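Given next, in C-alpha coordinates, is a single chain: the form predicted alone.
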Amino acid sequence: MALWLGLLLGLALLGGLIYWLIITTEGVFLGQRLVVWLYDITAHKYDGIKEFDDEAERFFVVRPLRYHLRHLPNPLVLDVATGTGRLPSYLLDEATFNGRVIGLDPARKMLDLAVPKLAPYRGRIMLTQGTAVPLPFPANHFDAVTCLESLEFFPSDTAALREMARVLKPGGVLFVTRRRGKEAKFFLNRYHSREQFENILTNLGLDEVNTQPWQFDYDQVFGKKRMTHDA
(Lines of atoms letter the chains of each structure in order from A and count residues from 1; the text may use other names and numbers.)
(Lines give C-alpha, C1' and ligand atoms only; values in the text may rest on other atoms or scores of the structure.)
Protein backbone atom coordinates (compact mmCIF):
# COMPACT_ATOMS: atom_id res chain seq x y z
CA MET A 1 0.00 0.00 0.00
CA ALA A 2 2.80 2.39 0.96
CA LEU A 3 4.57 1.56 -2.31
CA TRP A 4 1.49 2.45 -4.36
CA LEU A 5 1.01 5.67 -2.44
CA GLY A 6 4.64 6.54 -3.06
CA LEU A 7 4.26 5.84 -6.78
CA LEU A 8 1.10 7.94 -6.99
CA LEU A 9 2.79 10.80 -5.13
CA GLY A 10 5.79 10.53 -7.45
CA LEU A 11 3.56 10.60 -10.53
CA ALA A 12 1.65 13.58 -9.16
CA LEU A 13 4.89 15.47 -8.53
CA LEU A 14 6.17 14.56 -11.99
CA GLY A 15 2.89 15.69 -13.55
CA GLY A 16 3.08 18.96 -11.65
CA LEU A 17 6.67 19.51 -12.79
CA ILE A 18 5.77 18.85 -16.44
CA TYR A 19 2.77 21.17 -16.19
CA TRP A 20 4.96 23.92 -14.74
CA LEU A 21 7.65 23.45 -17.38
CA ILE A 22 5.39 23.18 -20.44
CA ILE A 23 2.11 24.94 -19.62
CA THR A 24 2.71 27.53 -16.90
CA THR A 25 6.12 28.75 -18.08
CA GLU A 26 5.68 27.66 -21.72
CA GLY A 27 9.00 25.82 -21.93
CA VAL A 28 11.18 28.77 -21.02
CA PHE A 29 13.30 26.76 -18.56
CA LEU A 30 13.92 24.12 -21.24
CA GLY A 31 15.47 26.50 -23.76
CA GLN A 32 14.49 28.97 -26.45
CA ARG A 33 14.18 26.37 -29.19
CA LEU A 34 11.39 24.62 -27.29
CA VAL A 35 9.60 27.92 -26.64
CA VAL A 36 9.68 28.76 -30.37
CA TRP A 37 8.56 25.24 -31.28
CA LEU A 38 5.61 25.43 -28.87
CA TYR A 39 4.49 28.71 -30.42
CA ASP A 40 4.86 27.27 -33.91
CA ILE A 41 2.69 24.23 -33.20
CA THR A 42 0.00 26.31 -31.48
CA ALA A 43 0.12 29.28 -33.88
CA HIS A 44 -3.18 28.36 -35.56
CA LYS A 45 -4.93 28.53 -32.18
CA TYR A 46 -3.14 31.59 -30.79
CA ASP A 47 -5.62 34.36 -31.63
CA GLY A 48 -8.52 32.18 -30.52
CA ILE A 49 -6.85 31.49 -27.19
CA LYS A 50 -6.03 35.15 -26.57
CA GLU A 51 -9.49 36.40 -27.67
CA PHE A 52 -8.33 39.95 -28.32
CA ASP A 53 -11.06 42.53 -27.85
CA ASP A 54 -10.87 45.20 -30.56
CA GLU A 55 -12.10 48.06 -28.40
CA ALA A 56 -9.86 47.13 -25.49
CA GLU A 57 -6.80 46.87 -27.76
CA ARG A 58 -7.49 50.28 -29.26
CA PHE A 59 -8.11 51.92 -25.90
CA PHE A 60 -5.50 50.25 -23.70
CA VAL A 61 -2.71 49.54 -26.23
CA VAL A 62 -2.93 51.84 -29.24
CA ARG A 63 -4.20 54.93 -27.41
CA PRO A 64 -1.36 55.21 -24.84
CA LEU A 65 1.28 54.44 -27.49
CA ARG A 66 -0.15 57.08 -29.81
CA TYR A 67 -0.09 59.56 -26.94
CA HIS A 68 3.65 59.03 -26.48
CA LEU A 69 4.20 59.44 -30.23
CA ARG A 70 1.86 62.39 -30.67
CA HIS A 71 4.67 64.82 -31.59
CA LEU A 72 5.96 62.66 -34.47
CA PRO A 73 4.23 62.77 -37.88
CA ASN A 74 5.68 59.49 -39.24
CA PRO A 75 7.15 57.40 -36.40
CA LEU A 76 9.04 54.16 -36.95
CA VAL A 77 8.02 51.44 -34.48
CA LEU A 78 9.64 48.08 -33.73
CA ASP A 79 7.38 45.41 -32.21
CA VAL A 80 9.50 42.67 -30.62
CA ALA A 81 7.81 39.25 -30.34
CA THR A 82 5.08 40.46 -32.66
CA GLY A 83 3.50 37.00 -32.93
CA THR A 84 0.53 37.02 -35.28
CA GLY A 85 0.77 40.79 -35.71
CA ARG A 86 -1.40 41.89 -32.81
CA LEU A 87 0.08 45.33 -32.14
CA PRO A 88 0.95 46.22 -35.77
CA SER A 89 -2.56 45.41 -37.00
CA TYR A 90 -4.29 47.59 -34.41
CA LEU A 91 -1.75 50.40 -34.65
CA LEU A 92 -1.79 50.57 -38.45
CA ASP A 93 -5.59 50.49 -38.43
CA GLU A 94 -5.58 53.68 -36.35
CA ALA A 95 -6.51 56.58 -38.64
CA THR A 96 -4.25 59.04 -36.86
CA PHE A 97 -1.15 56.82 -37.12
CA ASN A 98 0.86 57.55 -40.27
CA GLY A 99 4.04 55.73 -39.38
CA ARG A 100 5.63 52.38 -40.19
CA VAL A 101 6.05 49.22 -38.14
CA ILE A 102 8.60 46.41 -38.16
CA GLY A 103 7.40 43.21 -36.48
CA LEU A 104 10.01 40.71 -35.30
CA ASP A 105 9.40 37.19 -34.02
CA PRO A 106 11.40 33.92 -33.96
CA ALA A 107 8.35 31.71 -34.71
CA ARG A 108 7.89 31.36 -38.46
CA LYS A 109 4.34 30.03 -38.28
CA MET A 110 3.23 32.93 -36.09
CA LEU A 111 4.58 35.34 -38.71
CA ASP A 112 2.85 33.36 -41.48
CA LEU A 113 -0.48 34.10 -39.79
CA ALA A 114 0.41 37.78 -39.49
CA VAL A 115 1.00 38.16 -43.24
CA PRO A 116 -2.65 38.10 -44.43
CA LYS A 117 -3.76 40.11 -41.40
CA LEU A 118 -1.33 42.89 -42.32
CA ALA A 119 -1.74 42.70 -46.10
CA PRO A 120 -3.89 45.89 -46.25
CA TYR A 121 -0.96 47.88 -44.86
CA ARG A 122 1.65 46.74 -47.38
CA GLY A 123 4.39 49.33 -47.66
CA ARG A 124 4.03 50.35 -44.01
CA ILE A 125 4.79 46.97 -42.38
CA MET A 126 7.77 44.66 -42.53
CA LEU A 127 7.84 41.27 -40.82
CA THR A 128 11.15 39.62 -40.04
CA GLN A 129 12.06 36.35 -38.33
CA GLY A 130 14.60 36.83 -35.57
CA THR A 131 15.32 36.92 -31.87
CA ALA A 132 15.48 39.81 -29.44
CA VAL A 133 19.16 39.28 -28.67
CA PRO A 134 20.79 40.62 -30.68
CA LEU A 135 18.29 42.79 -32.52
CA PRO A 136 19.30 43.04 -36.21
CA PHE A 137 19.05 46.83 -36.29
CA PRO A 138 21.44 49.75 -35.75
CA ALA A 139 21.56 51.80 -32.57
CA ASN A 140 19.33 54.87 -32.17
CA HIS A 141 17.03 53.78 -35.00
CA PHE A 142 13.41 53.57 -33.77
CA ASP A 143 11.01 56.15 -32.38
CA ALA A 144 9.33 53.43 -30.31
CA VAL A 145 10.00 49.82 -29.36
CA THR A 146 7.22 47.63 -28.01
CA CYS A 147 7.15 44.15 -26.50
CA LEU A 148 3.90 42.80 -25.06
CA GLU A 149 3.43 39.70 -22.87
CA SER A 150 6.76 38.18 -23.93
CA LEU A 151 9.74 39.25 -21.82
CA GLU A 152 9.45 36.42 -19.32
CA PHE A 153 9.80 33.87 -22.15
CA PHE A 154 13.14 35.20 -23.42
CA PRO A 155 16.44 33.55 -22.42
CA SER A 156 17.31 36.83 -20.66
CA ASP A 157 14.76 39.59 -20.21
CA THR A 158 17.48 42.05 -19.14
CA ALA A 159 19.58 41.35 -22.24
CA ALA A 160 16.48 41.81 -24.43
CA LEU A 161 15.62 45.10 -22.72
CA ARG A 162 19.20 46.26 -23.19
CA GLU A 163 18.90 45.60 -26.92
CA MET A 164 15.57 47.41 -27.11
CA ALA A 165 17.09 50.42 -25.38
CA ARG A 166 20.06 50.31 -27.76
CA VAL A 167 17.95 50.55 -30.92
CA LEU A 168 15.74 53.33 -29.51
CA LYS A 169 16.47 56.88 -30.58
CA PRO A 170 17.25 59.31 -27.74
CA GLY A 171 13.86 60.54 -26.63
CA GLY A 172 12.21 57.42 -28.07
CA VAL A 173 9.60 55.49 -26.10
CA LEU A 174 9.82 51.93 -24.80
CA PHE A 175 6.49 50.18 -24.19
CA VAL A 176 6.76 46.76 -22.53
CA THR A 177 4.84 44.61 -20.07
CA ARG A 178 5.79 43.24 -16.66
CA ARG A 179 4.35 39.92 -15.53
CA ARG A 180 2.33 40.26 -12.35
CA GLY A 181 -0.21 38.25 -10.40
CA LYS A 182 -0.01 34.86 -8.70
CA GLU A 183 1.57 32.93 -11.59
CA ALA A 184 4.31 35.53 -12.14
CA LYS A 185 6.39 34.12 -9.29
CA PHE A 186 6.43 30.69 -10.95
CA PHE A 187 8.96 32.25 -13.33
CA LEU A 188 11.43 32.32 -10.41
CA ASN A 189 14.44 34.53 -11.24
CA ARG A 190 12.53 36.00 -14.17
CA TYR A 191 10.04 37.63 -11.82
CA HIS A 192 10.62 41.29 -10.92
CA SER A 193 8.66 43.46 -8.54
CA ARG A 194 7.45 46.77 -9.90
CA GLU A 195 10.33 48.61 -8.25
CA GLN A 196 12.92 46.11 -9.50
CA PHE A 197 11.60 46.27 -13.05
CA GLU A 198 11.55 50.06 -13.09
CA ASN A 199 15.13 50.10 -11.76
CA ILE A 200 16.25 47.83 -14.60
CA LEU A 201 14.86 50.29 -17.15
CA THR A 202 16.36 53.29 -15.35
CA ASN A 203 19.77 51.60 -15.30
CA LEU A 204 19.47 50.96 -19.04
CA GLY A 205 19.19 54.68 -19.70
CA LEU A 206 15.45 55.32 -19.58
CA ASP A 207 13.74 58.20 -17.83
CA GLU A 208 10.10 58.90 -16.98
CA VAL A 209 9.54 55.20 -16.29
CA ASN A 210 5.88 54.70 -15.52
CA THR A 211 3.99 51.52 -14.61
CA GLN A 212 0.23 51.19 -15.11
CA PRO A 213 -2.01 48.19 -14.25
CA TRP A 214 -3.35 46.55 -17.38
CA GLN A 215 -4.51 42.94 -17.37
CA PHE A 216 -4.83 40.48 -14.51
CA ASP A 217 -1.38 39.06 -15.37
CA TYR A 218 0.40 42.14 -16.70
CA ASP A 219 1.33 45.75 -16.05
CA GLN A 220 2.16 48.17 -18.86
CA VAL A 221 5.49 49.95 -18.44
CA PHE A 222 6.57 53.01 -20.42
CA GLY A 223 9.95 54.71 -20.45
CA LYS A 224 11.74 57.32 -22.54
CA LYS A 225 15.35 56.90 -23.64
CA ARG A 226 17.58 59.47 -22.04
CA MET A 227 18.70 62.28 -24.31
CA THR A 228 22.43 62.53 -24.98
CA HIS A 229 24.32 65.80 -25.04
CA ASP A 230 24.78 65.61 -28.81
CA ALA A 231 21.21 64.42 -29.60
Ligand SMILES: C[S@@+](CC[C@H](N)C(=O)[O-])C[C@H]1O[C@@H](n2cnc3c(N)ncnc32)[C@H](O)[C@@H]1O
Contents of the next structure:
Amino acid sequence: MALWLGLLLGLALLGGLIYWLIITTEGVFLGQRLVVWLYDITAHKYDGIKEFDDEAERFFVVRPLRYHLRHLPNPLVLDVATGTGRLPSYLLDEATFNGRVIGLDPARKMLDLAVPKLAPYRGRIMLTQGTAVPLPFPANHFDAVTCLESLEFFPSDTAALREMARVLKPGGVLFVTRRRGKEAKFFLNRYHSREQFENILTNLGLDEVNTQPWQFDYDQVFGKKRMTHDA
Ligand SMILES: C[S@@+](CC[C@H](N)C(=O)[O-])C[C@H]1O[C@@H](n2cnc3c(N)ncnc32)[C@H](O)[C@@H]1O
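Having seen the form predicted alone, please provide the structure of the form predicted together with this ligand.
The next block holds the full complex; its first chain is the one shown before.
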Protein backbone atom coordinates (compact mmCIF):
# COMPACT_ATOMS: atom_id res chain seq x y z
CA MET A 1 0.00 0.00 0.00
CA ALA A 2 2.72 2.41 1.06
CA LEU A 3 4.61 1.53 -2.11
CA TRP A 4 1.59 2.38 -4.29
CA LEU A 5 1.02 5.64 -2.45
CA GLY A 6 4.67 6.54 -2.89
CA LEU A 7 4.44 5.71 -6.58
CA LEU A 8 1.29 7.80 -7.01
CA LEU A 9 2.85 10.72 -5.18
CA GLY A 10 5.97 10.45 -7.35
CA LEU A 11 3.88 10.41 -10.52
CA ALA A 12 1.85 13.41 -9.35
CA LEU A 13 5.03 15.33 -8.59
CA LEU A 14 6.53 14.43 -11.95
CA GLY A 15 3.32 15.47 -13.72
CA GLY A 16 3.34 18.78 -11.84
CA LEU A 17 6.98 19.36 -12.75
CA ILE A 18 6.35 18.63 -16.44
CA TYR A 19 3.27 20.89 -16.42
CA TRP A 20 5.26 23.70 -14.84
CA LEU A 21 8.17 23.27 -17.27
CA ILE A 22 6.15 22.97 -20.50
CA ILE A 23 2.78 24.66 -19.94
CA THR A 24 3.14 27.28 -17.22
CA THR A 25 6.57 28.58 -18.16
CA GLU A 26 6.44 27.49 -21.83
CA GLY A 27 9.81 25.75 -21.78
CA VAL A 28 11.86 28.75 -20.73
CA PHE A 29 13.80 26.80 -18.10
CA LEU A 30 14.71 24.19 -20.73
CA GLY A 31 16.24 26.56 -23.28
CA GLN A 32 15.42 28.87 -26.17
CA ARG A 33 15.19 26.11 -28.78
CA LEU A 34 12.38 24.39 -26.92
CA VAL A 35 10.48 27.69 -26.45
CA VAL A 36 10.67 28.44 -30.16
CA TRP A 37 9.74 24.87 -31.09
CA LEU A 38 6.68 25.02 -28.82
CA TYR A 39 5.58 28.25 -30.54
CA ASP A 40 6.16 26.67 -33.94
CA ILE A 41 4.04 23.60 -33.25
CA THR A 42 1.22 25.58 -31.60
CA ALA A 43 1.27 28.61 -33.93
CA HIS A 44 -1.97 27.59 -35.69
CA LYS A 45 -3.82 27.84 -32.37
CA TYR A 46 -2.29 31.11 -31.17
CA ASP A 47 -4.79 33.69 -32.47
CA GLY A 48 -7.72 31.47 -31.48
CA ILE A 49 -6.42 31.22 -27.92
CA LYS A 50 -5.68 34.92 -27.63
CA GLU A 51 -8.95 36.14 -29.18
CA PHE A 52 -7.63 39.68 -29.63
CA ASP A 53 -10.39 42.25 -29.31
CA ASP A 54 -10.01 44.89 -32.05
CA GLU A 55 -11.33 47.76 -29.93
CA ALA A 56 -9.15 46.84 -26.96
CA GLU A 57 -6.05 46.51 -29.15
CA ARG A 58 -6.66 49.92 -30.72
CA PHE A 59 -7.29 51.55 -27.36
CA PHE A 60 -4.68 49.90 -25.16
CA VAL A 61 -1.90 49.11 -27.63
CA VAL A 62 -2.07 51.42 -30.66
CA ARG A 63 -3.30 54.57 -28.90
CA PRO A 64 -0.47 54.86 -26.32
CA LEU A 65 2.15 54.07 -28.96
CA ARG A 66 0.70 56.67 -31.34
CA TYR A 67 0.71 59.16 -28.48
CA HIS A 68 4.43 58.63 -27.87
CA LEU A 69 5.16 58.95 -31.61
CA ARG A 70 2.82 61.89 -32.22
CA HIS A 71 5.58 64.32 -33.26
CA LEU A 72 7.05 62.04 -35.92
CA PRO A 73 5.53 61.94 -39.44
CA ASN A 74 7.01 58.57 -40.51
CA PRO A 75 8.29 56.65 -37.49
CA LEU A 76 10.23 53.42 -37.82
CA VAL A 77 9.09 50.80 -35.31
CA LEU A 78 10.68 47.47 -34.36
CA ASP A 79 8.37 44.84 -32.84
CA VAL A 80 10.48 42.20 -31.10
CA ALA A 81 8.77 38.78 -30.76
CA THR A 82 6.09 39.91 -33.17
CA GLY A 83 4.51 36.44 -33.25
CA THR A 84 1.55 36.33 -35.64
CA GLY A 85 1.82 40.06 -36.31
CA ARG A 86 -0.44 41.42 -33.61
CA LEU A 87 1.19 44.81 -33.07
CA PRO A 88 2.14 45.54 -36.71
CA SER A 89 -1.33 44.65 -38.00
CA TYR A 90 -3.17 46.93 -35.57
CA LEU A 91 -0.64 49.74 -35.85
CA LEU A 92 -0.51 49.74 -39.65
CA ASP A 93 -4.31 49.63 -39.80
CA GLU A 94 -4.43 52.92 -37.91
CA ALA A 95 -5.16 55.68 -40.46
CA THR A 96 -3.07 58.28 -38.63
CA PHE A 97 0.03 56.07 -38.59
CA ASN A 98 2.22 56.68 -41.63
CA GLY A 99 5.32 54.87 -40.46
CA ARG A 100 6.95 51.51 -41.12
CA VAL A 101 7.29 48.43 -38.94
CA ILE A 102 9.81 45.62 -38.75
CA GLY A 103 8.54 42.49 -36.98
CA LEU A 104 11.10 40.01 -35.66
CA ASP A 105 10.44 36.52 -34.30
CA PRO A 106 12.40 33.24 -34.24
CA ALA A 107 9.32 31.01 -34.80
CA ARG A 108 8.89 30.57 -38.57
CA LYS A 109 5.32 29.25 -38.21
CA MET A 110 4.26 32.29 -36.18
CA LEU A 111 5.68 34.59 -38.87
CA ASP A 112 3.97 32.56 -41.61
CA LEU A 113 0.63 33.42 -40.00
CA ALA A 114 1.56 37.11 -39.90
CA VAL A 115 2.23 37.26 -43.65
CA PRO A 116 -1.38 37.27 -44.97
CA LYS A 117 -2.52 39.67 -42.22
CA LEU A 118 0.16 42.16 -43.21
CA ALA A 119 -0.17 41.79 -46.99
CA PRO A 120 -2.32 44.97 -47.30
CA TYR A 121 0.58 47.02 -45.91
CA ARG A 122 3.25 45.91 -48.38
CA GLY A 123 6.16 48.31 -48.51
CA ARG A 124 5.57 49.41 -44.89
CA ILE A 125 6.21 46.08 -43.14
CA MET A 126 9.12 43.74 -43.08
CA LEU A 127 9.14 40.41 -41.23
CA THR A 128 12.39 38.81 -40.23
CA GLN A 129 13.26 35.59 -38.44
CA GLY A 130 15.58 36.05 -35.49
CA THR A 131 15.96 36.24 -31.75
CA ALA A 132 15.99 39.25 -29.45
CA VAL A 133 19.69 38.78 -28.67
CA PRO A 134 21.51 39.94 -30.66
CA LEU A 135 19.21 42.19 -32.65
CA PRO A 136 20.44 42.37 -36.25
CA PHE A 137 20.20 46.18 -36.44
CA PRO A 138 22.60 49.07 -35.90
CA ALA A 139 22.53 51.21 -32.76
CA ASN A 140 20.26 54.27 -32.57
CA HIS A 141 18.07 53.13 -35.46
CA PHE A 142 14.41 52.94 -34.41
CA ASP A 143 11.93 55.56 -33.21
CA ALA A 144 10.13 52.92 -31.16
CA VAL A 145 10.85 49.37 -30.05
CA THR A 146 7.99 47.24 -28.77
CA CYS A 147 7.83 43.79 -27.21
CA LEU A 148 4.49 42.49 -26.00
CA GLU A 149 3.86 39.49 -23.73
CA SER A 150 7.20 37.87 -24.49
CA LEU A 151 10.13 38.96 -22.31
CA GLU A 152 9.59 36.24 -19.73
CA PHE A 153 10.17 33.57 -22.40
CA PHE A 154 13.59 34.86 -23.47
CA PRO A 155 16.82 33.32 -22.12
CA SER A 156 17.61 36.70 -20.51
CA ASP A 157 15.08 39.50 -20.42
CA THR A 158 17.76 41.97 -19.31
CA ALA A 159 20.02 41.11 -22.24
CA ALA A 160 17.05 41.52 -24.59
CA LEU A 161 16.10 44.87 -23.06
CA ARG A 162 19.73 46.00 -23.42
CA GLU A 163 19.58 45.16 -27.12
CA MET A 164 16.27 47.01 -27.50
CA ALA A 165 17.74 50.07 -25.79
CA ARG A 166 20.80 49.87 -28.04
CA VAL A 167 18.82 49.96 -31.30
CA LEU A 168 16.52 52.75 -30.09
CA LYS A 169 17.32 56.27 -31.22
CA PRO A 170 18.00 58.75 -28.42
CA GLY A 171 14.56 60.09 -27.48
CA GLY A 172 12.92 56.95 -28.94
CA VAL A 173 10.21 55.10 -27.04
CA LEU A 174 10.40 51.61 -25.59
CA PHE A 175 7.06 49.87 -25.04
CA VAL A 176 7.30 46.46 -23.35
CA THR A 177 5.27 44.31 -20.99
CA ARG A 178 6.06 43.02 -17.51
CA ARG A 179 4.52 39.75 -16.43
CA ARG A 180 2.49 40.21 -13.25
CA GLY A 181 -0.13 38.34 -11.24
CA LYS A 182 -0.13 34.90 -9.67
CA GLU A 183 1.44 33.01 -12.58
CA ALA A 184 4.32 35.49 -12.87
CA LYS A 185 5.74 34.10 -9.61
CA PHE A 186 6.05 30.66 -11.24
CA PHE A 187 8.87 32.13 -13.32
CA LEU A 188 10.89 31.95 -10.07
CA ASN A 189 14.21 33.84 -10.34
CA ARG A 190 13.01 35.49 -13.56
CA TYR A 191 10.19 37.41 -11.84
CA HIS A 192 10.66 41.19 -11.39
CA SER A 193 8.55 43.41 -9.18
CA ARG A 194 7.38 46.62 -10.78
CA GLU A 195 10.13 48.55 -9.02
CA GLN A 196 12.86 46.08 -10.07
CA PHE A 197 11.67 46.13 -13.67
CA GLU A 198 11.61 49.93 -13.80
CA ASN A 199 15.13 49.99 -12.31
CA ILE A 200 16.38 47.68 -15.07
CA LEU A 201 15.09 50.10 -17.70
CA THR A 202 16.50 53.13 -15.92
CA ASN A 203 19.91 51.45 -15.67
CA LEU A 204 19.80 50.71 -19.40
CA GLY A 205 19.55 54.42 -20.16
CA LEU A 206 15.81 55.03 -20.24
CA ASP A 207 14.04 58.00 -18.71
CA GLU A 208 10.40 58.72 -18.00
CA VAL A 209 9.92 55.05 -17.18
CA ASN A 210 6.34 54.40 -16.22
CA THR A 211 4.16 51.36 -15.69
CA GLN A 212 0.49 51.11 -16.59
CA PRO A 213 -1.66 48.20 -15.43
CA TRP A 214 -3.05 46.41 -18.49
CA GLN A 215 -4.31 42.83 -18.32
CA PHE A 216 -4.56 40.63 -15.24
CA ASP A 217 -1.18 39.07 -16.11
CA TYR A 218 0.67 41.96 -17.79
CA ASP A 219 1.61 45.58 -17.14
CA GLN A 220 2.61 47.89 -19.96
CA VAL A 221 5.92 49.66 -19.33
CA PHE A 222 7.10 52.70 -21.28
CA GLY A 223 10.43 54.48 -21.32
CA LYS A 224 12.27 57.02 -23.40
CA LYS A 225 15.94 56.56 -24.34
CA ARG A 226 18.08 59.21 -22.71
CA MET A 227 19.52 61.68 -25.21
CA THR A 228 23.03 61.36 -23.85
CA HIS A 229 23.08 57.61 -23.20
CA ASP A 230 26.00 55.79 -24.80
CA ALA A 231 24.27 52.53 -25.88
C1 LIG B 1 3.28 35.07 -26.27
S2 LIG B 1 3.99 35.25 -27.87
C3 LIG B 1 3.75 37.00 -28.12
C4 LIG B 1 3.66 37.37 -29.56
C5 LIG B 1 3.21 38.80 -29.83
N6 LIG B 1 4.15 39.77 -29.29
C7 LIG B 1 1.84 39.04 -29.27
O8 LIG B 1 1.69 39.86 -28.37
O9 LIG B 1 0.90 38.39 -29.75
C10 LIG B 1 5.73 35.12 -27.54
C11 LIG B 1 6.59 35.21 -28.77
O12 LIG B 1 7.96 35.28 -28.38
C13 LIG B 1 8.72 34.64 -29.37
N14 LIG B 1 10.04 34.31 -28.82
C15 LIG B 1 10.39 33.27 -28.05
N16 LIG B 1 11.70 33.30 -27.76
C17 LIG B 1 12.19 34.41 -28.34
C18 LIG B 1 13.49 35.02 -28.40
N19 LIG B 1 14.53 34.47 -27.77
N20 LIG B 1 13.64 36.17 -29.11
C21 LIG B 1 12.58 36.74 -29.73
N22 LIG B 1 11.33 36.21 -29.71
C23 LIG B 1 11.13 35.06 -29.02
C24 LIG B 1 7.88 33.42 -29.71
O25 LIG B 1 8.25 32.82 -30.94
C26 LIG B 1 6.48 34.02 -29.72
O27 LIG B 1 6.09 34.44 -31.01
